[in-house]
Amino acid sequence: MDFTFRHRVLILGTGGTIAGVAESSAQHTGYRAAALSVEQLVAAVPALAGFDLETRQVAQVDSKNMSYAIWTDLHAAVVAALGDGQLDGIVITHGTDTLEETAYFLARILVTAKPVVLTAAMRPATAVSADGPQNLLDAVQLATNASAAGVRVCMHGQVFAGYAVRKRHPYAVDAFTSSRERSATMEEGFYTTPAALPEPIPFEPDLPWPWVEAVSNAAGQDGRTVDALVAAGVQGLVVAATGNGTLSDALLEAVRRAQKAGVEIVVVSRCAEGHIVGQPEHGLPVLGVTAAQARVELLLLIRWKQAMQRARAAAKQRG
């Protein structure tokens, strides 16, 4: 592309396969993730010289080890950068293992008129056919497009809404898909209209993170896991239902007991593709996202309720 001016983009690095190295260029597994800095990733893509780029290493981890602390730091870095009126957009390099969770987390709490684009790679940087350089270039190009405002994931030439992306395959280069429609494609730097995003949940970084777990309906599921988690003090439960939201009788009874005990419940489909259509007979809250993303939703929802309770208590004390 021929740029008449240099677009300004901030790239925040967190590690992952995109920054991974292996002993052999033919090696696509068994590599060391999070070995290269974000500066090294940028230097490996000559086409990025046409942009005014800033880089910052927020974390350097294999994303299987993504933590609430890194999420909090990442959120703070993004919020601070969004206040820069000269910045066109933000790119976040990430590992693929928990990419759908971080994307969902940011999509549910950020209010932004600028693009915040997560990208990653399925092959390490040392692979003979590494996918990271093209993904990074696409992500930077996307971050300069004002019509892509909001949290997006840019992988293998496709753009997904941050709240709807999911990893469908453990190895393939085109490992990501969407629980709903694909937002757009990236071809030679061009991007089309994005999907709408839901209303964000307020986020207060100083609140404690609640205990939320996921359980799944399956043959022989009798609900004992739910009862044990409730007895141990779990605060939220994601129930991965079979088919279009179905639960065994025993599991449903246990989930209703959990609800009565004050546990927050949400139901998703355990199917790899698609989402629950309509409202199942059990009437439990349903989300059209992955179980991992639904867990993030409950984490944020419970923290928001805690914030509201704290605010009410403070107001009562003052009045």
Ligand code: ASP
Contents of the next structure:
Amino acid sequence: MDFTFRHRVLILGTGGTIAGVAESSAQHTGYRAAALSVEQLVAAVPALAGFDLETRQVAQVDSKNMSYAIWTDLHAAVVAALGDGQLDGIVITHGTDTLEETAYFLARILVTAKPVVLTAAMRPATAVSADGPQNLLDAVQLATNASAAGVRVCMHGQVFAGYAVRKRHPYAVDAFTSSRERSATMEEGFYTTPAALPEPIPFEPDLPWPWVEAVSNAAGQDGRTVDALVAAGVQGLVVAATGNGTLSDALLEAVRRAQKAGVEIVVVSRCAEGHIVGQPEHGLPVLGVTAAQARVELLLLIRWKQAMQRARAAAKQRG
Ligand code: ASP
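Structure of the form predicted in complex with ligand ASP, please, following the form predicted alone?
Okay, now the whole complex, with that chain kicking things off.
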């Protein structure tokens, strides 16, 4: 009998370049993402033999096609696994293109005392120096470390908080950065430590997904897109503002019209790094995350409001 202690980790596969295959080992673009199974990824890393691993293929997609249906399945798989007392942690293999959104989605809805680690790769598995195997090994090792509890992203030897990670580069292997992970900054005379994550938003899988879009301030921005989206029935709008939260006068007027029509609004900065400091004069709600992540926040917020409405209507019916 084998009495050697081995950490138990569940690896959930969703596809991506980490599971990608190219025609030649020199090829880093134009490959086929999501070609290999999660078992094949594990088999390619001999050092993983020291772990007690379970694998499950939740999806097999290029993450440009990540969908609400996959998010719902992923959430269910993670919640079920978190209830397994024998598991040390969970790893999710993913494509890099929408990694920041899936990580944010999970970070905002999960309550976990275990590590849930997302990892990916910038080079396909067939590349001469593929980054996936090391990233997968790092992610599994991280998932066994109880002090890393929470939703994390592990890439290129770096660990990011799931709610603050962003893809900064379309090609480099060190493609990820974080909007919040410096130990602290001085902003307007304030010593600012990374913001604590707000309370998780309860997630009810069976609710419809609302329509949320993102628009950006820009030179010549006249707000017509906002009016057109409102007329077409959009329910939430992320406004990627210039600089420290500024909007053209015309865009601001259109956004106020949208808000009056009941559209949920959130403003982020379109700058590649940092976040809006303080409250801009327009007074619209601001968030210190990427536009893609703010879109996830609005999806969850609108769904939650729908859930509350549904609960109130049911209570009323009961009398
Ligand atoms: N298009 C790929 C994906 O997101 C890119 C990657 O994984 O690096 O699935």
